[in-house]
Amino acid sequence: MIYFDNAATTLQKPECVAEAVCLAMHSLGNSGRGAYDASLEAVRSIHEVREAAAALLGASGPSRIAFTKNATEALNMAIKGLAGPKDHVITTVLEHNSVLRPLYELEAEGTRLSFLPCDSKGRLCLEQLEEQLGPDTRAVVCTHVSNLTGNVTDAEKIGAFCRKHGLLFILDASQSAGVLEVNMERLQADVICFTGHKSLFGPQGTGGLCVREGVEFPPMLSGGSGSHSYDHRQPSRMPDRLEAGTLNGHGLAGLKAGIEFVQRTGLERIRAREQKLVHRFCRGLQDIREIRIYGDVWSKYHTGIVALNLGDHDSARVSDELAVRFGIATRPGAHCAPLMHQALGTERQGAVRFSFSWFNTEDEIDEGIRALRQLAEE
């Protein structure tokens, strides 16, 4: 199988990730639940993952990293914890449902929402930010990279806008962590939500929040924390405040190995590799009249995602043909990004998304081009 669905989850991981998970399965107890070797080893292991994530994301310290099972959980915690019925929140049409649905729930309770539009190539109209600002504006919530087009949002500009106007900035780094530099201080973000199983090459079931010092919100869950057991409420200190119950220590050990692989390889090399694959792919499709590509794929503000359609054929049918006849894995449909499809005019047809990673090869790209060419000829 040729795997081109890395924006959903990376399938090919560095060997060190599987080795770290296997070792953790046989060595880690429950962190903070005992003074014996296996429990203490779990404490040390999880702290090391916090340190690695904090260094990657520019946190002020490891305690500002709280782990969740994915970015969706992290985004729900941040959005619902920081915005309320009397607030106004600015977001964008690029967003994934992990941002949109929590916001719609808040809207039903009285929160006012505004959506920053995009142009025909899916690029945000950032010049309209000032127009959407109101006296009740509380926060801006946006994705760093569109999971549909691969376009990169100018998060640094949005962060500066938020600081200027005293707003909170919540950034969804699901598609950027592990490919782009995601630095809390440089981007002036208040909360960065990330997942482990995409470009950080970690196992599924890992993710978290990077929370700026001084930013606080209530926990979404309450329960065991291994500390302050006689208190009626969840401990107030980070990260215990946001981590109820047993953490996925085995998965987090794999996440640490994934982060270390990314750091050893280098973000610039990873991004350059993905862009090289994207450009090779798009050049190979340029003379196929039936192919329509979405997004600003030739821009430097783009990652390893290419969304396309073949004529007026349903995207699910094209993706199925690629899988069954050519052994090529892609993702069709709406990609949990309904407003983006509405903006691009692909709401009914959807799109076939190809998403590349460090481990894809030029030969695989050429096979993808040949498969699409054959389907177009037929």
Contents of the next structure:
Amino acid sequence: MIYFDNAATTLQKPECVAEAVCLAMHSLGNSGRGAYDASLEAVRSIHEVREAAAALLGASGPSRIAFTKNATEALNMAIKGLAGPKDHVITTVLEHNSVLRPLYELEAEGTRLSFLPCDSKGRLCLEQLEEQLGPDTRAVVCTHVSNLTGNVTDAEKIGAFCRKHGLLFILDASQSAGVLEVNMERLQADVICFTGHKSLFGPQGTGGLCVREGVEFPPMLSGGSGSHSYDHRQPSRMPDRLEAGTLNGHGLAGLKAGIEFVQRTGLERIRAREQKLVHRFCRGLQDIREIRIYGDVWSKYHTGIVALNLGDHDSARVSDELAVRFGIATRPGAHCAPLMHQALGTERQGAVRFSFSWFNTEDEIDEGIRALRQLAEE
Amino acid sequence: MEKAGREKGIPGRLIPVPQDLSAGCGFAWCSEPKWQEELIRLLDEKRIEYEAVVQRKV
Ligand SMILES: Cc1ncc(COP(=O)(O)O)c(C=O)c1O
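Okay, that's the form predicted on its own, but what's the structure of the form predicted together with the partner chain?
Once more the chain from above appears, this time first in line as the rest of the complex follows.
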């Protein structure tokens, strides 16, 4: 099989990730629950993941990182924790449902929402930010990279806008962590939500948030923390505040190995590699008239994703043919980003998404081009 | 469904839902029409939730 669904989850991970998980399963107790070796080993192991994540995201210290089971959980915590019924929140049409649905829930309680639109290539109209600002505006929530088009948002600009107007900036780094520099200071973000199983090459069930010092919101869950056991309330200290219950210590050990792989390889190299694959792919498709590519694929503000359609053919059908006849894994249909499909006019047809990773090869790309060419000719 | 079908020896496979049935995402079980009755019986018997059963040309 040729795997081109890396934006959903990376299938091929560096060897060191599974090894780290396996080792952890043989050696880790419950972090912070005892003072014997296996428990302390878990404390150390998790602390090291925190350090790795803090370094990757430019946090002021490891305690600013709280782990969750994925980006969805992190986004729910940050969005629902930071915006209330009297607030106005600015978001974008690029968003994934893990941003939109929590926001719609808030909207039902009274929160006012505005959506920053995009142009025909799916690029955000950032110049309209200023117009959307109101006296009640509390936060901007947006994705760093569209999971449908692969377009990169100018998060630095949004961060500067938020800082200027005293707004909170919540960034969804699900598609950018591990590919682009995601630095809390540089982007002036207040909360960065990330997931472990995509470009960070970690196991599924890992993710978290990076919270700026001074930004506080109530936990979604409360329970055991291994500290202050006689207090009726969840400890207010980060990260215990946001981490009730036993963490996925085994998975997090794998995430650490994944982050280390990314750091060792270098974000620049990973980015350049993905871009090279995208360009090769798009160049190969250029002369196939029936193919319509969405997104700003030739720009440098773009990652390893290419969404396309073949004539008027159902994206589900095309993706299925690619899988069954050519052994090529892609994702069809809607991509949990309903407003993005509306903006691109692909609500009915959906789109076939090809998403590449560090581990894809030129030969695989060429195989993908050949398959699409054959389908177009039929 | 995959497991239940295999147990009963009903052929078929999971495919992405075609756009004319439902825009969006999700899966459908794709099999030949002659299995329809038996499939519905199986779905009911195993209490497998489903939205619709349709016949179409491929
Ligand atoms: C932009 C974006 N945000 C959020 C998510 C949610 O990630 P997870 O499913 O790991 O919570 C995804 C993943 O599909 C995504 O692409």
